[in-house]
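Presented below, as structure tokens, is a lone chain in the form predicted alone.
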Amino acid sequence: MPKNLKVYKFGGASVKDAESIRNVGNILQKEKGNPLVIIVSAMGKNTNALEGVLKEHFNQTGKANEVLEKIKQFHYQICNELFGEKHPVYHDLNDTFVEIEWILEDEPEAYDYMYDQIVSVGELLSSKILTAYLNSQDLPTQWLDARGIIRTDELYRDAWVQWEETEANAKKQVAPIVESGKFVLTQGFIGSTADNNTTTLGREGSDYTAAIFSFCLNAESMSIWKDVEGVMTADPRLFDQVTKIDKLSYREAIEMTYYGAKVIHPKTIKPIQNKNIPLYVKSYENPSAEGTMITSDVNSSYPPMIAVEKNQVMLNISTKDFSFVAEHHIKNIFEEIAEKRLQVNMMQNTAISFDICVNDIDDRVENFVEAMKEDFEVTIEKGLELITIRHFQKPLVESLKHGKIVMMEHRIRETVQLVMKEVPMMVRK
């Protein structure tokens, strides 16, 4: 592989319409002739829309094709703006939509399996449109199916990468393309099993895909193009007086993404850290700005940084008899947590109970509670938010508690975590 290979990842917002795709083309003009692998997400909110198709099909409402038709028209309209009414890309899109239509003709199967077969189509559509556009702009680009590269296990919706086979596939298939002078353009979020069934790597997993390719191809660098100018001290949509962090260590990035910072997918950092590949978070709205650089060699002095995770659930688990929550109880609890794929963000135990704070995803919490209720009493508190403050200052922590009920609080070295809910405001009659 060329030593100066770069990997670029463009998210859904960066390819949400024809104008955005033209902007991506302008960014890539500066890389013409250079070895480059491009990872692209589904356009705009089409992952959500495809989840709607799945929901209608799974519940057999008869509306799945109606929802799918809107998705078709969305993509056709973008193509019309980019290429006019006639272009080979329309045939490519039609062939891709057929993959969903075949599924909709059959009876629903296991939800997670169907999720991966239907929702993955969003990335296939966006990558085919972007490939066609780049080629039309004298940017020679080869479309590549990520499912032929990224081999996974059969854990649908959250598949684990089989690294050895994936690395071999990447080197074998990508090298000839980049050496011929073309860009390689492929999909984020998706892979396949040994039986060629499509899998997905977890919601918002396109960042992780870019890290997989970067690792396997020994990339010189990896860049994620966002609608913000880099990694910020907090989400500017939620907080005022937010500032950009110019440089960040791998360790700090792992901490922040694990605790809920949305700018980078949590699994992204470790593969590039293992090969010391620098990661740049840059703005597609201001591509000349420096952005944020994430590497190993960074000063460890940081300002306070805040991550917010909404849609949290707190579960209080206690025994039905008079016994304490002992080691064998915790073993059973953790086995069910792993089985039901709960994403645990905080936990604490007392003599008589065990509390966990988890993401409220689909029906996982309900399935967990159902499995536990034979041996334990479980109470559920929904609608909570988890706020994590790295490098905290006491006045900042106290200000974030204002008007909230703190359900659980942890302090670990430089980190404070708060699970909170709104206090109903009392009004005098």
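Please read these numbers as outputs of a predicted model, since none were measured by experiment. What we label the rigid core is the largest C-alpha set whose atoms superpose within 1.5 Å from one form to the other. Positions refer to the first chain, counted from 1. First, how it differs from the form predicted in complex with aspartic acid (ASP).
- Put the two forms on the same core and the Cα of Lys401 is off by less than 2 Å between the two forms.
- Annotation: Cα of Lys30 displaced by less than 2 Å between the two forms, core superposition.
- Core-superposed comparison between the two forms: the C-alpha position of Ala371 differs by no less than 2 Å.
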The other form holds:
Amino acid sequence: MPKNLKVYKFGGASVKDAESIRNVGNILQKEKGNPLVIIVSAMGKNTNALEGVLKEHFNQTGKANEVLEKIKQFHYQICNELFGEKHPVYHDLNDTFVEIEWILEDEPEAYDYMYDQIVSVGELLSSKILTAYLNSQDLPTQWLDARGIIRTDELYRDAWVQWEETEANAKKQVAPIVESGKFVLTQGFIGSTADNNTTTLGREGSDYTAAIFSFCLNAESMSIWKDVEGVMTADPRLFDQVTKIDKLSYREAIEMTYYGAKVIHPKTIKPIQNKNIPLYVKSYENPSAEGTMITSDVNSSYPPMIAVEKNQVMLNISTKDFSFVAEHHIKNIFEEIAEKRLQVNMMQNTAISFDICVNDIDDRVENFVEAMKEDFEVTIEKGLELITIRHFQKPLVESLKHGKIVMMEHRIRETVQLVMKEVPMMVRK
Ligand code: ADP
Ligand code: ASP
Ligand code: MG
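Next up, can you give the form predicted in complex with aspartic acid (ASP) of this protein, since the form predicted alone came first?
Shown next: the complete complex, the earlier chain at its head.
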């Protein structure tokens, strides 16, 4: 594999319409002839739209084809703007849509399995369109099916990568293409099982795909192209006066993303840290700007940084017989947490009770409570927000609490975490 191989990942926002695709083409002109693997997400919000198709099909409402039709028109419209009315890419897209139509003709199967078969199509479509566009712009590009490379287990919707096989596949398939001077273009988010069933790696998983390829191919660097200048001190959609962080350590990045800094998928950091590959977060709107560089460099003076994770649930688990929440209870609780795949973001205990704050995903919390209720009293509070502040300053923490009820608060070294809820509004009669 060439030593100077780079991996670029373009997210949904960077390919949301024809103009955006032209912009990606311009960014890539600067890399012409260089060894480059490109990972692309579904265009715009098409993953959500495909989830809509699945829901209609699963509930047998008879509307699945109608929702699918809108997705088709979206993609055909973009192709029309890029290629006009005639181009081989239309056939390719048609074949992909026919595969969903076949699924829709049958009775629904297991939800998670079907999710991956239907929702994965967003990335297949975007990668086909982008490959066709780059080739039309004198940027020779070879489309690769990520499902022939990323081997996973059968945990549909949240599949785990089988690294050895994936690494061997990636090396074998990517090397001859980059050596021939072409770009490699493939899909984020998707993989497949040993039986060739399509799997997905979890929502927003395309950053992770780029990290998998970077790891397997020993990339020189990885860049993710976003609608922001780089990693900012907080989400610019939620906070004013945020500033860009020029350099960040892997450790800092993994802590922030785990607790909700959605600019990078949290699973992205480990593979690139393990091989010490620098990660650049760059703006596709301003590609020559520096962005953020994430490496092992330790910078001891960071500004305060805020991550917000919504959809939190607080569970209070207490023993029914007033026995202490000691080792054996804690062991049982954690076994059930692992079994139901809850992500615990905060915890604390008293003599006879244990509080945890977890992400509210599907019906995992309900399943957990059901399993616990024989031995424990469990109360649930939903609709909470977890705010993590690293390198905190006291006035900032106080201002974040303003107008909220603090349910849990933690301070560890430079980090403060708050689980909060809105103060209920009292309306004057
Ligand atoms: P992609 O197009 O690759 O899917 P995302 O939408 O997942 O990109 O990530 C970019 C978004 O992340 C930004 O639009 C921003 O609202 C959000 N975000 C959250 N936290 C931060 C942060 N600390 N810095 C920059 N962006 C952030
Ligand atoms: N398209 C997928 C999603 O929206 C993966 C990604 O964009 O990272 O979740
Ligand atoms: Mg995304």
